[in-house]
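Taking the form predicted alone, here's one chain by itself in structure tokens.
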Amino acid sequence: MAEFPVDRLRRMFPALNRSGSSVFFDNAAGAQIPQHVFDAINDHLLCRNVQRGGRYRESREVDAEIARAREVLATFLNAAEPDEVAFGMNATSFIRLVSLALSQNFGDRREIVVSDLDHEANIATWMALEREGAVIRWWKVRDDGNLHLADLEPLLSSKTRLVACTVTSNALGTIIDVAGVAKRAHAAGAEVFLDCVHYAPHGPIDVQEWGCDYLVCSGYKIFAPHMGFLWGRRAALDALPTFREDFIPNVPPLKIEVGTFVYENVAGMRAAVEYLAELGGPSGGNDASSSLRKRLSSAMKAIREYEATLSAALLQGLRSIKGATVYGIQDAQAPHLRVPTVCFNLKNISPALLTTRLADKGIAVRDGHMYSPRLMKRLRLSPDTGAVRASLVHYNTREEIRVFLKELQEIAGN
């Protein structure tokens, strides 16, 4: 494998490049944008801040730029069709849609099997139709920080509506084969919806081939603004009762996209996955859309190669500091099955104040339940006071990792 060009990249983004930048460990509650995606937000904020379907030169361009997004993050998923996939503000505002809407014609299926694994937006929001008559299945987290696909299966019957689950854990790190539960959902007649979030920055999507029915991702995790994008299937989409003024067609993706949402983020959502495609080499041939798919693919393929030895190295560093508690996944040699996220603790140093300690000495980590208290319950921590969090990209390099690791030491009296 070639030398992933970590260097070159890390040029790209002007958050990186200050004088006294922290070294950056939170990239799960957002990552940094390369120069090129605030490009072209500046640049549809200064060229054409106007609202979209009007006769005039610059309403037509802001059509255009939307059109164009959807192509290409279409092409980011390896979805079927552009129409697949609707913008608007956040990954949890279309989880919300998707549930309601699906409460309207639950029918004879009344079961949603959700997991103690997941951000709370892909618990709570299911867990509220339960006034709707919704009946609630738990999918268990085992001691390894894994859900594995054993337990799922006797939580599907004739009664399942859907399967809720993540693809990576926001606070693990853990992947999730999401290809298995499809295939197990819909033998049992149910649909799937997956949280990509925190996956989406860190390996491939194929929504074909993982075979799931409804996907929500948020830009601001994958290099760019903040903002979220549902993709569903076109037959599921087409079935779902959503709400709409009168003049919105009632076809997707209009009937998904409620009201007016940021274009200039989308412009910028945009341009994050055209960064990412230049990993992937240069652009051409006859067919844009398989070109910008292989290079996309290439590219993706190319960043969880070089995460996997930043997990390697996170994990193996954590191993020999004293008093240090990894939760989850800690095999260093099985980076396959995780993304570069660790979640761990010091013995007999709270996490708030190993994360302010370590923010005083330009580390950016992030302590606290992480959005996912279940989870912390189900590691027998507490949810006030949770753990710490190290979350890393392909921008990150090991040698921020050895500071990273030194201060720890440090602290730990190592």
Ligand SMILES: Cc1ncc(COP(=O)(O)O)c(C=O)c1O
Second form
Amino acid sequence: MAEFPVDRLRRMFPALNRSGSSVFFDNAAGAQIPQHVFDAINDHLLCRNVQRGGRYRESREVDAEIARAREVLATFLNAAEPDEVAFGMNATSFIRLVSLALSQNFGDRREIVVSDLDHEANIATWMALEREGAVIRWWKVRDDGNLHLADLEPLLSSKTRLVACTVTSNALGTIIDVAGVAKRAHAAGAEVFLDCVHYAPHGPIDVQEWGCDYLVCSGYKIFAPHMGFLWGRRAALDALPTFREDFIPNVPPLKIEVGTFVYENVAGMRAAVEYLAELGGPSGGNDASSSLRKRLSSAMKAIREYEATLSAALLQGLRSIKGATVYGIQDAQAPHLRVPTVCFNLKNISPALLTTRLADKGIAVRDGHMYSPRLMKRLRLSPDTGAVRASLVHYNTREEIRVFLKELQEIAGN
Ligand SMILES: Cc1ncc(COP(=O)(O)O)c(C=O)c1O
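Now that we've seen the form predicted alone, could you pull up the form predicted in complex with this ligand?
So here's everything in the complex, that chain up top.
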């Protein structure tokens, strides 16, 4: 494997090169953006900050930008067609939109499977449907921090409408076998809604190979600004009863994208995918879309491999810290089962105090329940205090891990 060009990539991110900044390990709460993404947002705002659908030049440019972004994002996800991708505000509002639509037509299938490993956005939103007669079935995380297919199977029946689960835990970093989830859910006649928000910056996405029905992502985790996008299988979106004004055609993506969304951030998201693709080699093949897909696949595979080395180094280092408890998959030999997002605690120091002391040393990590309070309870932690989370992405380095571990060692009194 060629060496991962982390130094070259870091130079593209102004925030990583600010003087005085040290170690940024809070990427799960929002990653930094490369200059290229900022330029795309800036260009949109300065040159064409107008409504789409007009006959004049700037408005036609907005239409063209959105169409281009839709194609690029469809390629990122390996969607069958660009119209399966809809843009909007964030992941939570898309989960709400799909859940409200499904609740209008449960038929004989009222059961929704949710997991206690998930972000609360992909739990509470479905639980809110209990008022409409939905029945929630819990897929429980095991002590190893994973969701096992063997535990899902007994929950599925002819009453199951949907399985909602994460692709990767935003707290423990566990990667779920989502193709296995879809296979089992479909065998029972149910649909699958995947929360891909945390996984998206870490590895290749393939909605066709995974066989899911809906999938949601957030731009701010994928080196882009705050926005969200929803993918749905065409037939599933066609059947979805969404709110829209009468004059809006009842077809995706229009039936999903009712109202104005943040066009400049959609331009930024498109530029972020192009930034990732650049890692997979230069553009310019004959078939633009398949070559973009190929470049993206090899870029995301390279990111997976590099991040596995970060996971291994971080887990191994944390094991040597006095009084450290790591939650979830801890095996430094099995980094392929997780992304480099690690929750841990140190004995005799609260998560809030530990992150404050690290912040004083220029190290950015987060404490709390990570919007997964049920998981915190499952780990026998108080949701009020939770744990400390270090969340790394491809622009982080082993040198940063060394600095972070050294500070931890000092605090722990190693
Ligand atoms: C796994 C996961 N799902 C959902 C969300 C919520 O995303 P949004 O803020 O875009 O609604 C987050 C946010 O951190 C997340 O990590």
